[in-house]
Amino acid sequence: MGQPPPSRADRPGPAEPHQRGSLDSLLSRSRFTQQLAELVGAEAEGHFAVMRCRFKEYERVSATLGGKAAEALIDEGARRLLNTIPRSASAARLSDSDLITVIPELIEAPRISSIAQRLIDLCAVPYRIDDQRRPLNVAIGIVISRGNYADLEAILSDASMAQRIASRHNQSQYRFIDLETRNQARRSYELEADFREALQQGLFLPFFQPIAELRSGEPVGFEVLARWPRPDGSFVTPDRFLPIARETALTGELDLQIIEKALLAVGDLAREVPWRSMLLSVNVSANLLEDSGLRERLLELIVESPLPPGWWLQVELIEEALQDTSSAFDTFLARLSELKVTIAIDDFGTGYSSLARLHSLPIDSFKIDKSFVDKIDDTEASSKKLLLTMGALASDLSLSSTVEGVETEAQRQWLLQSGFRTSQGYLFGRPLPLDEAVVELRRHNLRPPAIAAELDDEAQKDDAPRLGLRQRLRRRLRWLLG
């Protein structure tokens, strides 16, 4: 089928200027579908195999970086496509992110199996581009066809919708279209509705995690997280709805309407622990930051709902968003430092972000990701060293740092004894809704024994004295938390 690519490498590595883009290798869009057409028109040719592959980074570089480098991403796209793919095979780029590529007279399950997961494993070794290393997380869907296709529309629409499923997972994945894959899109599908309905009815339910000091086990704060509540009490796992607003872009609408409700709701958790400094940390996904009118609500949002006195406000950003190197993007964080509202980024250590980024922007701490954490009684795996090392990083940037994933005495007492102060995970609470949060800041009895529970309003009545309290018990946290 059509001219054979040029000779490939056994393996890329990040990427080189280009003498030729990748991109110009490809059939064209019409070359292909007709080329597809005559396999599907052809009894002695229709058994092929077809995998649809989007890269799904290319929106969000697109968005942050501009068109010129997303269209570097797409073209390193189809270098390594082109690199994993066999000589007989034709592709073509069928969308902005999509690259298409047709196999003939292939229809065994495991060779298409292995074909996919080497493009997979090729694509999780990053690219270099304006010098940043950047992800390639792509999701195949995959068609088989034995002859029993009657049009090409059919073969790409089962092909989008294996890729859809396979596109659910944060990481790359593959998808064969069979019974189960169509019975699972059409859930997908279902789903896909109730939760934009949901959303817009604004039924998402801010839950609330402490965030704990290590050597006491008292909560120095709150990580709040969305939750789905269905009609019959059940609750929708954030790993269901959570993918379905990324390719959705609904994840900004869901972090507003998740801080709204948590700022309001903050109040609750104020009058059970009376001068006392604590902290309110909020996620903000990548949508909400290539967004400047979700930008602009959110700071609105937080300039409109002032936080209990003691409080303070925390932003946690995913460590890529750090590659956004616009203007936009640095005034942004520029101005949530004015309102005195801290910035730290979540899940540090799994992505990939620029030390001179951290260092000239206003970051303020880090979370570490729970999969360090986890691997600490493993005496093979590396874990506590990269914990050590990420700890003096924070130490050296003078920032704070928070552990997450905590679940077992001995991953607290090993925390301890490495310098680290402040953590989150379940073995200091789950994330609980806000009835229950309350209950649970009552029943570590933080009110200072020297203030009674009904002179808490008559205590606003004088600012001066709090405010000098305020900010020692404000240092205190700090301290606390590195």
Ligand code: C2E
The other form holds:
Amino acid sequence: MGQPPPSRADRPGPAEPHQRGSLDSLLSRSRFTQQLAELVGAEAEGHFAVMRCRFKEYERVSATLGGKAAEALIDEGARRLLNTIPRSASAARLSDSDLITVIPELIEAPRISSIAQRLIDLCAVPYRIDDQRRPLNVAIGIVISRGNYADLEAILSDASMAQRIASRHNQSQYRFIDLETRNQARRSYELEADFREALQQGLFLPFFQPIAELRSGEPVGFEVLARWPRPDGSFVTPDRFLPIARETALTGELDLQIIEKALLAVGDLAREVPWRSMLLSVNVSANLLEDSGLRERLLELIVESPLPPGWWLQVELIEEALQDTSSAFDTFLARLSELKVTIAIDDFGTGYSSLARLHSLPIDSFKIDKSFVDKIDDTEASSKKLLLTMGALASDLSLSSTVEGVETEAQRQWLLQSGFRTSQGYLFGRPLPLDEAVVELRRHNLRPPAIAAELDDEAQKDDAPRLGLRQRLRRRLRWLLG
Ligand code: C2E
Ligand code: CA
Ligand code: CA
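Got the form predicted on its own; any chance of the form predicted together with the named molecule too?
The complete assembly is shown below, putting the previous chain first.
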């Protein structure tokens, strides 16, 4: 921006590769809005389409890698957008993470869909920066004007509403503004208000899903999963409220609320198995990791609420979190380690992990994503190969692994034969509220294995630095999880 805008003749057609494509090739925001206002006002020209495109990783990249990396991301987004839109279109930057384009005279939905889909396909190819491959997810809100918009604000607000609904999905999406989208947006605003209130009132609850030993099916710990109780006695699952939490940057607050309650509740579980070593595994969002205040509060919580004897805290981070190369992030992980908290990579295999980072950071465990397990029963073998590769990688790095989403006996058998030891899935138990998790644990009637006591003794011995703390943590975790 800041340079004279290019003439339309300089702009590429959809099929032409655009070499220069970058932020500098966009119109200034004021020039763009002026052009759009003219289109709205012009009787004959009131037919056009507007696409508002949010590059969803912008904020996270900005918070973790800094403004320069975030600008490189939006620059890449601009390049791909310019490679997608027809020559007649104009584009500009609307906000830090949002680009906008207007395509005159285009009102046929299928043609607009194919342009939006083409942008999504282009964005599906990760881009390279600092030797790393990064995702580029885009949420696109589309408005078609057939001369039915009286002012610019109404168009921008509709485009933003459609984009908001498109943003709700993890993957890139486009949405047209229509009655259904408007209704969804209205419900989504209501849900957001309810969510904020519930969070403020501390209504969210931890549910506990067993992490089980594959061979015996016995629980070796629990993952803590957030649930939102509703007045009718039902529980809302995270797929409905996490998008709102992310959009409002409140996932970190939610994490802390859930972790605090889980740390208080774990005593009830521990009473059922006073002799066992057990894992309590909690989810930590990118939002928490990026915020120094929230990170501090988590560390304080852990210090203030020690786990019962034999219990062990693990935090689960998604692979993308490792892209944060700031020293603050590394220090945070080191402080967790000092507090004897182990670190697991969640949904392993679905994101982008750098092997170097996996090696250099104090990572203890992988949680291998359910999507691989789903395909174990397929005749096509690539998922099995990937599972074996991830298992071997964990073993080479001396990490433990837990396979998620095991639902069938056939999956369990294959995993056992392939050397996996621990898993989590409906086959072993669904996420349960505390009282039911206690009953479930009691039902297993667990007895103390002799080796547990020995390992416990060793892990508790701080005055025997025969093994470093990290090694002792890992040894204990490997004993628990395999
Ligand atoms: P996740 O961390 O990968 O958690 C596992 C999810 O898979 C849970 O869904 C669990 O109920 C589900 N699951 C486990 N076994 C099976 C199975 O055999 N089959 C099927 N179909 N599903 C299974 P849930 O509880 O709906 O949570 C979804 C996601 O929401 C979690 O995925 C996690 O990423 C996020 N989440 C949940 N609670 C929290 C939280 O307190 N903080 C944060 N930051 N994220 C959370
Ligand atoms: Ca998890
Ligand atoms: Ca997972």
